[in-house]
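This document opens with one chain alone, in structure tokens, the form predicted on its own.
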Amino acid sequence: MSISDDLHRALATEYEQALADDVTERHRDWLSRHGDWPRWRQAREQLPAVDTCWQLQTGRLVAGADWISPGPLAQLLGEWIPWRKGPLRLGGVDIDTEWRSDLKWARLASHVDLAGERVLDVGAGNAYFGWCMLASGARCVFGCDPTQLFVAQHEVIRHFTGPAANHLIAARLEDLPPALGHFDRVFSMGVLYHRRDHLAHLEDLKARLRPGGGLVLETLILDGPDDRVLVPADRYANMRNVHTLPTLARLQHWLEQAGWESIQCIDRTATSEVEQRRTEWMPFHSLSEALDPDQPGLTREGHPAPLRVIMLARKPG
């Protein structure tokens, strides 16, 4: 069974058959539009057969039995560079991803109980966090991300893990049918500041939940107790698509305005080069290239350096 077929079966189990048909057709169509998709598919077919399995070892996703020839396998896995979310060990090959995503998960894991929950992970990347969610007791995870490379990486990871209730849909949240909802928990990590209409994103997240369902929101903020926002004129930390950074007070106001309740901030952490950095598996610009070399508290554009918070909230019951 292909991974797209597995996605279809999971959707058909949780929702109506017509919705499963619609989402899977859109998923396959979007993937086929990327010019590198045939190359990635051909490379995936060259992956060696391994005994499939997976576990989290101190935050590292370890999948598949170690392959007898790790050198050629490492070279093949290079077809999917850049690898951004991890860390990963696939078939015995350690992939040192740009983000130590395990550090972010460690900051929130003790604050959420996912036992038996159906989870939506928005902007999931290669779906690394989905494995953390399953390991924390989630019944099933559906991620969505429009970047075809990340979906291709997820398929590679699934080659080593074998079948699992961690599924990734090639789509933006706003492109998913409204009927794909009634989740127990929705995660939006590293997405809000990329949205021009922050309120629409927060409302769409709420619409995907059952009454009383929970939100985990991780995003960039400005330091300070006042109620203000930063609207970068061009780039922020070398990123073109950062539209608005609020203070914590303004972010809480946004959540209230979108109809969320029981709002709380559970973590506030400045991004460091321990957590985000260039590696051989992500050899392009990363955090160090985004900061002012003479004033590391500022970005190259002169804005405050990245500061992130994790918020929890509830949809009214």
Ligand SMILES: C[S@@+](CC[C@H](N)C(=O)[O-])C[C@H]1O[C@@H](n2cnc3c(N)ncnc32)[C@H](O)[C@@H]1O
Second form
Amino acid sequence: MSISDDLHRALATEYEQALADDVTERHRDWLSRHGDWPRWRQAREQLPAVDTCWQLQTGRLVAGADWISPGPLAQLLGEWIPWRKGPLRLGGVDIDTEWRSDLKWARLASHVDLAGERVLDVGAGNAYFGWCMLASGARCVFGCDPTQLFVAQHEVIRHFTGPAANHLIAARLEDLPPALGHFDRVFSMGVLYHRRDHLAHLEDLKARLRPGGGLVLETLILDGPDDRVLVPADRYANMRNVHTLPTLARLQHWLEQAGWESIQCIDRTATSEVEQRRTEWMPFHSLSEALDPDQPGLTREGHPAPLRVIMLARKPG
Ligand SMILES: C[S@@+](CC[C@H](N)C(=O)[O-])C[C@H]1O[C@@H](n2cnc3c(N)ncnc32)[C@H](O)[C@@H]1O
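If the structure you just shared is the form predicted on its own, then what does the corresponding form predicted in complex with this ligand look like?
Now the full complex is given, and it begins with the chain already shown.
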């Protein structure tokens, strides 16, 4: 069964057949529009037929039995560079991703009980966190992400894990049909600041939950006790698509405005070069190139360096 057939089967099990048909058709269409899709598909067909399995070993996703010739496999896995979220070990090849995403998961894992839950992970990247969620007891995870490369990477990862209840839909949250909802938990990590309309995003997330369902929101903030925002005139930390950074007080206010309850901040961490850095699997600019070399508390543009919070909130019951 292909991975998109498996996505269809999972959607049809959890929802109506018509919704499964619609989402899967749009997913396939969006992937096929990317110019590199034929190259990625061809490379995927060359992946060796390893015994499938997966587990998290101290935060690293270890998938598939070790392949006998790791050199050629590592070269093939290079077709999907840049690898951003992990760490991963696929068929015995260690992929040192740009992000030590396991560190983010470690900061939040003890605060959420996912046992038996149906989870939506918005902006899931290659769906690394979906494996953490399954390992924490989630019944099934649907991620969504519009970046085709990350969906292609997810398919590579699934080649090594074998079938699992961690699915990734190639779509923006806004483009998913409203009927894809009634989730027990929704995660939005690293997405809010990419959205021009932050309130619309916080409302969209709420609309996907059952009454009483929980939100995990991870985002960039500004330091300070006051209620204000930074709207970068151009780039922020080399990123062109960062629209608004609120202080914690303003973020709490936004969540209240969007109708969330039981709002709490469970973590606040400055991003370090231990967590985000250039590696051979992500050889382009990373955090160190985004910071002012003389004043590491500032970005190159002179803004405060990245500081992230994790918020929990509930949809009213
Ligand atoms: C900074 S990455 C965060 C990835 C991961 N959630 C994490 O915390 O490491 C943001 C991701 O959100 C995706 N994204 C951007 N806009 C989106 C939208 N409107 N709906 C869903 N995903 C979106 C991007 O493609 C990207 O993979």
